[in-house]
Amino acid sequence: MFQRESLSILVLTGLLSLSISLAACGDQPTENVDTLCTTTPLTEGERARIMSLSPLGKVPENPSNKYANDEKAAHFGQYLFFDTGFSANNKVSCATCHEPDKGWGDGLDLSKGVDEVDRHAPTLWNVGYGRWFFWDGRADSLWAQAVGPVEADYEMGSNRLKLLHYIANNAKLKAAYEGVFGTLPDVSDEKRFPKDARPVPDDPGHPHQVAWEQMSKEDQKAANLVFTNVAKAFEAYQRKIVSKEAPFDTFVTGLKGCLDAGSKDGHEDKLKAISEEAIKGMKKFVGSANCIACHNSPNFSDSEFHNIGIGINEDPNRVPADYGRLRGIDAVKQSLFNMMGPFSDITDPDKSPYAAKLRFLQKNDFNAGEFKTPTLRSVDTSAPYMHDGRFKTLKDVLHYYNKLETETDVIGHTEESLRKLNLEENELDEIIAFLKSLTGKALPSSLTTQPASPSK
């Protein structure tokens, strides 16, 4: 049943990206063109594709983590994500990477905690609409990629009892915890629970792996359980930072108001959402320079991987080759916290629809050098770009497209779909005003703060 069920996902999305690449590569002669909404004409098809786009839907249920849309959870994370003081030297904080005045991400190319880390930080807008996590994808879910950079030596440093004991022997941390996710177990016997052990299996005399090893199989089990706890707390809390109602949004509530009606009255302001330039940048995207085979969706991102030839970094002693998505398929089938492991809440992970990707997920050569395709929502809002931070704006990115002079160290297979843009500085400058017609509003101060206490 399920493999018949993969088949036909697979064949219908096959089908859907080959009619929007070719629909992009140019509208029938035949297709009606008109101006009775917009000054610059579109076609019947750059109109579905561009309402194709919007609105932004609410995040999708994630039934792997049952503390998902609990508010409670959420303000708990919420606390902990601003919350420096277990880190590796009491100063790294989920937000030092992933600040929400820098677009969710931290502005540098290579990001640093505890030391500096070989990736890009990417946003965490709309992160609740991923499909995978990480640049690499070594993650299934939300929760299951915050435990990473919690014990990742460059980031957070830290390891999973140094955060028990963090909680436990803090009063209002610990009632905040029980009160949501239950009792904590008693950590006063330091021979049963030291203050730092995690697994370090790549290394069997690390410290933090002794005294894991010398832990008993429940109380492994039971720090564990407290680790996605905390993690299924992040994850509720980062849910609810969403980029929507962006002026292009306001544009396509106004072209759907004025094609069904058949004229702009009364639909005048919201077709005023996004300029003219923003608009010839819009009508590109959706056609000639088929942004939309890979930023498709109202979200703008497949959530899928690609290669896209950018190669290794130019200081192959400061990065190492990234392999991308081929390791990562590797690391997400393995992991203890992946959606079909012990610790996630969906019961049945053989039969269900959600842990499918996972169970029909396989690793091919072509993974070599892929990479997530993040979402355009707020994109001005979140520079540098690429899993390695080389392109410090937008224009470089466009620059990157419009020419593709890919490197002679590219990693893997660039996507033989990819074509020159050959596009005019103007041009280019249209599709940048239409990516920054994709800022949503504002989140308020509740969302961006740590609260005053970790109790809702």
Contents of the next structure:
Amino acid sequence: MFQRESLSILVLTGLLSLSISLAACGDQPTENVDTLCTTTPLTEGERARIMSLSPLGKVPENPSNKYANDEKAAHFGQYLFFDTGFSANNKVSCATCHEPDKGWGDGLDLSKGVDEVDRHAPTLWNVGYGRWFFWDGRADSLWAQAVGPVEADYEMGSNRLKLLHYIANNAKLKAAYEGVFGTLPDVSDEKRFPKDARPVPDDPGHPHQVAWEQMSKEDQKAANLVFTNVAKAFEAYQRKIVSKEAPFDTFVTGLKGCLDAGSKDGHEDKLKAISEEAIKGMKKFVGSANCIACHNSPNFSDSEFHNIGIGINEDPNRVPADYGRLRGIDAVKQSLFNMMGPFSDITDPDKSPYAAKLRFLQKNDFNAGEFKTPTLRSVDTSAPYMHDGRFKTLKDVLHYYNKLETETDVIGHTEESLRKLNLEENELDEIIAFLKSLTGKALPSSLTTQPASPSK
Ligand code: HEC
Ligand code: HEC
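Next block, the form predicted together with heme C (HEC), ref. the form predicted on its own:
Every chain and every other molecule in the complex is listed next, the one we just looked at coming first.
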């Protein structure tokens, strides 16, 4: 008797936990179901999560760059973004690897400038909404990011003194620069301002390092100021690369309108902005597939770092092992160009809430193999995908999330919240249909091409 009772209790608790886990899967509506606005009903929880993803607000302020919203700075930055003239071989500009027509990437798996780079060029869509920059977050602002590619050997292969001379020796560029940032230093004395110089601390014999060391501290500071001002102009421009007003946003507007009015009337068109297939995919995205755990907020990124277990494509002839965020943390803390440093426009970084993210940043072993969560807005424009560009299509990405199988060694510890989706092909297609509904309005050509003149 006693035994039988305990058995039935066991069965009961078993059933109970089964139904709880089904409910947690999200597709089993146990909450109030709304059949008012769409033919595919949404639970209250789904509706709340969907609404948390739209609309995308304004690009957040960045007080470390006082030129962030300066129109003349943005114009100057846009001009230089498309300018190959200060790269080592006169052939590479920012746009070489961040082409507007390729979703602001370059369409390659590993990017190529003066030479092949170890990582894939990320999209610049909505980059102004980011918190950390580069796949490993080794820059804490967009301007601190921009100094990187100019001097990276495989990217533009240039240096801050070459850039300074380039601007100083071109009347139009000089006028444009001075119109925003004030007088350029007089660089005509090449003993004081060599043609090519930059710090290369890990290579003391490098001619750029030798030339840099011969400069006075004051002249070094003047060169760094021009370098960071130009970087701040790059930021001002890139803040305009915004993807919003996607069909998904229209749908959410319709959803809100329908709920407020208590009827579909007048909102049908907006509710039809995305297909029934995309609605099913959306329910998975915010529910059973739990993509929203990391791709959240209206920019579809938590702006943080995760190890999704794709491992490393280590190839001694091609790419080294990539530890991601683990290395990025040391780099951003040590950078002269971070928000706490002398070139930041934050006056009291010890008290600034903007610099707090850096002040409190700590490294731990889990950071190995973590990479930044990319935005998913306009994601179908910027193939291939991931920090090493290993997946050619969105279908490849979804196949990965479906089985979490990788042919290469994994670095570090894969995020536990990530679970195999185990979905059918047509269900993966639903998620892809949803991702495609996140593609926003195209930008006007006045923002995607080089302006005729560097001055506005
Ligand atoms: C040779 C190709 C190449 C060139 C040229 C290049 N980039 Fe990049 N860009 C990349 C790659 C690759 C990454 C990722 C590098 C990493 O994470 O280590 C990147 C990262 C970025 C990021 C970070 C995006 C994010 O979400 O974190 C920004 C912003 C950016 N580049 C802007 C620029 C600007 C501005 C220029 C010109 C001054 C430029 N890039 C020149 C290839 C390039
Ligand atoms: C645990 C956090 C996490 C979850 C959950 C997650 N992602 Fe990601 N996602 C990331 C990170 C981090 C990357 C970049 C990884 C890298 O490059 O190494 C990424 C990359 C991507 C990319 C490539 C974007 C690009 O520009 O390269 C797509 C597409 C994507 N995720 C879609 C999804 C979908 C769809 C889901 C749900 C099935 C999902 N993600 C679940 C964190 C997550």
